[in-house]
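In structure tokens, one chain follows: the form predicted on its own.
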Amino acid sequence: MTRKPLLLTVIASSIFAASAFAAAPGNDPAALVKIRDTALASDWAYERLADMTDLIGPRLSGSAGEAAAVRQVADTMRKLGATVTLEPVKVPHWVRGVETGELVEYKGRPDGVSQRVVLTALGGSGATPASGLNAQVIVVRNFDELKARAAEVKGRIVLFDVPFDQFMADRGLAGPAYGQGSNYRSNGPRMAAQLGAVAALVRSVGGANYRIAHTGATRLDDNARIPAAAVSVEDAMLMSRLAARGPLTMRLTLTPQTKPDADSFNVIADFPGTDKPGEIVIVSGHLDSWDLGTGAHDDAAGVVGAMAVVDTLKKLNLRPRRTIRVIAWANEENGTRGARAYLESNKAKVETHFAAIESDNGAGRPFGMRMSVGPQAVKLFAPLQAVLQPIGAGTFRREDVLGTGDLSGLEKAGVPSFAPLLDTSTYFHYHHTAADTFDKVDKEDLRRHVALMASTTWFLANMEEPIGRWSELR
């Protein structure tokens, strides 16, 4: 029997279930049915996330692989005939250098032995001179601690050793989980620079204890840019547990550059409509990674099952009455930059946007959508139910906000977004990690994804009955 997820945390939220297999206006429940059971027999998208992680691998804005990527998808979605469109979008170029940590002075330590620390440089990080340099460590479990002991921090490395909450993520709850602990990745570094500190470490943030490090993005000022890192969890307990012993000193090296901004492109593909071709549906992924892995779950899995949505319908030879348009982000990660462009661009243009789909939570298996609409329009999407019902993905929610990186400007402005709901009790293993790679995406989830992206796409492109804006709770 399938175990079903528990709720994430919500402004407000509703779960209905289809009991009926009846049509909406202008959805054709056949049609729909061929839609996901072609996308469920195709490997398409699964060879196109062979493409994008085996042969470009990471994607960190500015690189080589991120305009390499940019080509990749745009000469794709040419070849399957739509109008693919280069939004300008400049990035930011931070580059990874050396990064080295040792404990090199500790209580009980034996004479000429020093201990290696697994660590990797945060998005954003600031850099130690070339030879490194030597701190003492204060380890802290909370905000409410770094400031008691703030007559501690100057001149030394402060450490977050903030555990990530897997019994949380094996609950349903691993969004929630994420927050709480990259909460600290992200200010950690800058409220331990504002106190003095000449460095600052934060246990990674993820649930598969591996030894292995976790980057993401870091909240810096420009001002006082110190180095800030991520350590694996096992070193970050190691630490916690010597620097209870006594002193503790580390010999830290990180040499990461911020270049200057790099041209990118927002990669848009339209997939023109019938009668309503100036309303659009947008179903999108976000087009960079980090650069420690091959972001096969972040998020490329995302970009190839929004450009198999195209696949999926041209296979049928089906065209849909408003406008589908496939976008592949550029910069979620360290900036969001591309959102922020298309959000300026079209800022007159919101209301021609019927509605929005992002998948940038994984591959895992899908149970269905969450989206932000209002109440009234809970009933529409019935019909769509019943056909995903089947595959275990008849699960749709509403909440009231998303906040989904790259539709959150969309969002707030009452276009409807919706992102798959997925199981992500295992994503946060490999999220931001050498170990996001291609063999970590499973081929039947990565089919059902499709159908469920395909499906929903196709549908609300084809929705006789406006979804309605939903702006009146923000």
Second form
2 protein chains.
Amino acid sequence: MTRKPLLLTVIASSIFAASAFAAAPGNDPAALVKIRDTALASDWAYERLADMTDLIGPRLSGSAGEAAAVRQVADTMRKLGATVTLEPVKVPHWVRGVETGELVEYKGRPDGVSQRVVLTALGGSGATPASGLNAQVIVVRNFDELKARAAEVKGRIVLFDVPFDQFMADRGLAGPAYGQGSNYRSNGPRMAAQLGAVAALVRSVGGANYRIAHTGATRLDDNARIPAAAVSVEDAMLMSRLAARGPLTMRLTLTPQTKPDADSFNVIADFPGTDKPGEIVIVSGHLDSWDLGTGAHDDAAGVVGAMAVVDTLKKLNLRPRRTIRVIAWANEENGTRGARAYLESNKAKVETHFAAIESDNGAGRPFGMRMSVGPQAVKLFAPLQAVLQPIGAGTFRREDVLGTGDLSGLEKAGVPSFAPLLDTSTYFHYHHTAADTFDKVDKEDLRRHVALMASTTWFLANMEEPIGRWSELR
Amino acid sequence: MTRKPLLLTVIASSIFAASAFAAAPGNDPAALVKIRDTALASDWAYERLADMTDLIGPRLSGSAGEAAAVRQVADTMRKLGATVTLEPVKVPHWVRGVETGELVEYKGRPDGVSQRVVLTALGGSGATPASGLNAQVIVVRNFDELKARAAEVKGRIVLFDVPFDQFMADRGLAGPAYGQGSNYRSNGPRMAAQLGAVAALVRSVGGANYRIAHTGATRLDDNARIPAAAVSVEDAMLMSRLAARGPLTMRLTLTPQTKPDADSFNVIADFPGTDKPGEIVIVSGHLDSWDLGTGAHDDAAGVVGAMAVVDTLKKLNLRPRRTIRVIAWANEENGTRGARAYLESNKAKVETHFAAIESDNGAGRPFGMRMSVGPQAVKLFAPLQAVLQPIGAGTFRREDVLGTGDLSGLEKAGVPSFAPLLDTSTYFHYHHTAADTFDKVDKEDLRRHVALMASTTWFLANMEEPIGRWSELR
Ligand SMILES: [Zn+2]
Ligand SMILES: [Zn+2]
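Can you swap the form predicted on its own for the form predicted together with another copy of the chain?
Every chain and every other molecule in the complex is listed next, the one we just looked at coming first.
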């Protein structure tokens, strides 16, 4: 899959060029039904998911896995006959090192005993000395408590012990629940550093407790890049309980390295439109992943879902009116450099973007789409919803701001943006952990995911009416 | 808690000796109700659970944690006024080392990429060279397949990829489900070694998949002590999928050490009976745990549940007719040397054991008791069941053989044996993993657990009728 000879690319492209694609039938419901049902009957996306996660695995920016994923996606899209452009992007190159934690002093500790802490460095973390550091731990539950205890922070390790609200996540509010927790991961270490902390820890942001650590990016100031890690939920609770008994001292070793920026690429694959080839509908996911798991839900599922849009149309010999642009974004996780590069290179061409989709919430069962369009545009999607409703994916919910990782720049510039509305109740069980692996993706849910992505992309690429640019309406 | 000065022991013992305990009221239902309700209102056991898991943590045989647990349990029982005996036991002393696995060659592997495998050495595993070993992997699903492919095994790493049947576990059959899987963990590596394998791996035996490895004992021949480890469920599946694509080569490093046997102890705490002090009712759990987690369910819960029997009776000023003997067994996990030592030292006194209880299935909600008693004895427990039924713990199920880790010798010798009948549907999610921690134990379930243990122990200690020795009836 990753080593397709050049000859095959040429043949595939030739077949594509020569094939008698049907004329675009606009938004004929019959075409939408065919797209939906073709997607529901195919495991092409599931097989590509296996290729990306089993053969490559983790794809952190700057890694060999990320480079392999660029090649794999480009090859796959070329095989489908798309025109592939690799857009260069300089990405952060942060490499995890040793990471250990040990509770070495606490009230009631028996002779010879210490407690091991499960933790993992946050992306962008600084390093401790190679031999580690020892410091007393101060546990806080929120930023107010950090401020109230500011005088105690200097020279200490701060632990932000903020529980993830799984109750919310179980009830369709995984996003806000994640936002509440990840706020401490993103900003807590920097604030602790500003108060003189020697290191910062956060409770892992996730709702399943199996002593695993959830990594993610943290925003440290360059002049105060302290060691920062996520501890498992269990260890955060343990440290809180021990700190409540008396002074708690921890030995922490984190040896990540920040290397010079590396070369990567946005993989951009165009499936040209018939009568409006200059108008673009983006369908996308992000190519990179964290380094602990194989990034199956986050975000191989999004990338293969986007690629499968073209596979589905090709199976049906359908050509869209507008150009469908599949993008596998570089570096969503720790920099969004890919999205920024695209925005920069397309700043004069934003108007040519009719709409954009990104799938970056895993492959849970899809319920429909979230969309940042003008209120007057909602009714335009009724024919699409009618086709998706029988598979439970007909809910199209307008939101003022989607704020997805890679589309937010385009969205702010006014491009109508879409993101699948999914079951995310278990997404944050695995997200950014070693457990985000192929087996977590349900084959049937992924088929539905592709049905939603392909139907919506097709619908957008063939709409008669303009959606209207939401920013102009605000 | 662990460092109580000697003076306090003396005072506590004196108070006990001097206190005006009520005469044993036999199996008056009013006493049983009081015991049940006192246990349901107390978090004494929960606090002891925190002491054992938070202050000490892992308690593998031969470790400082195990030694600390001996002291902690002995001190606690002395504070309760019991007569404590430390019975010496020589225990295996196996120490985990480095453990890493990496899939370094497989069909479709991109340049520069390898896949990390999450694994943990099995207790008793041999070691690889410090620099690891490289070998091709052969994946089998059962022993028949191993035999059929015996010629391929030499020089290879054998992976037993046997799924845990969580469907059974969800339906009250966690024990048999575990037995099916752990058979491969216990016996697979030895059989692979006999066929010339250089190492053996088993799929972790458990039903929750969060990329964690489940350790446990394996029975290797001393002359063929190959490296043996459990891989996470996810990694077993990944390796199966990659092996299906073509030859799969793994780099494996395991550096555990088997040291000379260490000194440990069964902690035996007698709460003497009034009119039949020479008759013994054992109530017990095991003191040791695996080294990855803090052994909260396995088996701190059993030990604190047994200790809390005495605490409950003491709170009520109740003295049993027969002697209640609390035992925290040494070395259940990797040798059952504690149980063997007790059986040896008590072989002439087996007849003095009226009954024995061991709790070693965690602290899930209790439904009642499993018991290996004669069929004619079942009806004797009706008054106890009547008291426990209102809290959902009135199901007493006779079984021919319980076969618990520590009681099986006494049971075979004819001592009527009891083990809590519990919700174990999630027990094997955590069992023998890093995730078996304090937070997994529900406070309310533990109260019920103590109510069951205390009521049953009291009932046994005060029964008028002999239960009858089941071995004589068979
Ligand atoms: Zn993502
Ligand atoms: Zn056990």
